[in-house]
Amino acid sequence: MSKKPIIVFEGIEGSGKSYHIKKVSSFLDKNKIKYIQIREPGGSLNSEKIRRLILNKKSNFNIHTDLLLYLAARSENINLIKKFYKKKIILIDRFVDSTIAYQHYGMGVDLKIINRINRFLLKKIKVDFTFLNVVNKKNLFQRLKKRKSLNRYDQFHMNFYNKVQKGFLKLAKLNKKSYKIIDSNLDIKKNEDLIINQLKKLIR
């Protein structure tokens, strides 16, 4: 594995992935280790524009438009990822597996279409390690209630989130060596330590 890996943080809404990516960023800053951090959708200037469109509560796209917008946002990030690939640690808040979990397992889009476009976009770029944060129904809704504002993807039915999370778990099972499941229903500090310890193994 590259000592400048691509590390992805995945999980449904309220699972704690954004919290943990901030903690990892703080650890890297403290230790003066070079990295870049992006999110999907978002990251680059144009991708952030697409993000606002996708997540707007007034947006009402069909499932294929939704998919293509997410992949368009990814396309805008590829040059940024290529620029630093294997040169700096790359932290990504959601990536390819989110598209599969949400658009295929959650919304029923043909997996072959998703995989084909992702292969076209990524070429030789590969994710080195993924932290999958999982959460139960109670904690998911408690955390969403604390948010100052909710976007379109924060307001789906629990059945949708269940399908997405099960999709993530299927992906984790297929990629056991490069996946670590973080049970965000447990003590947050223990999970933080677990992630930082795994990070140290990945970069040193």
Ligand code: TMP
Second form
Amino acid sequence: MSKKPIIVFEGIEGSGKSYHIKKVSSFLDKNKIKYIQIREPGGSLNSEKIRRLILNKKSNFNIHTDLLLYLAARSENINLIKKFYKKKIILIDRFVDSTIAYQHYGMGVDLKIINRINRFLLKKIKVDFTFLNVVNKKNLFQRLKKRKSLNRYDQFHMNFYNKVQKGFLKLAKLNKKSYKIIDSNLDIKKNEDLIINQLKKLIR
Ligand code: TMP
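How about the form predicted together with the named molecule, since we already have the form predicted on its own?
Now the complete complex, all chains and molecules, led by this one.
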């Protein structure tokens, strides 16, 4: 594995994904290790424009338009990823597996078309490791309730998030060696240590 891996953080809303990515970036900052960090949808200037369009509460695109917009946002990030691929550590807050989990397992879009466009966009770029944050129904409900500004994708029915999380878990099962499941219902500090220890192994 490259010592400058692509590390992705996945998980449904309220799973603690963003908290952990912040902890990882501050660990890297403290140790003066160079990296870049992006989020999807978003990350680059154009991709952030597409993000605003997709997640705006007033948007009501159909599931295929959503898919194409998420992929359009990814397309705008690919040059940035290519530029730093294997040169710097790349941290990504959601990536390809989010599209499979949300658009295929959550919304029922054909998996073949998702895989095909992702392959076309990514070419030789490969994710090295994924931290999948999982959360139970009770905690998910409570965390969603606490959120102040909800976007369009924060407002689905609980069943939807359940399907998406199950989808993520299927992907993790298929790629056991390059996935670590982080149980967000457990102690957050312990999870933090778990992630940092794994990170050290990945970059040393
Ligand atoms: P965020 O809340 O992590 O910033 O992500 C925004 C939303 O976009 C989140 O609900 C997941 C969704 N999403 C997809 O549905 N498909 C995708 O391909 C990506 C990257 C995100």
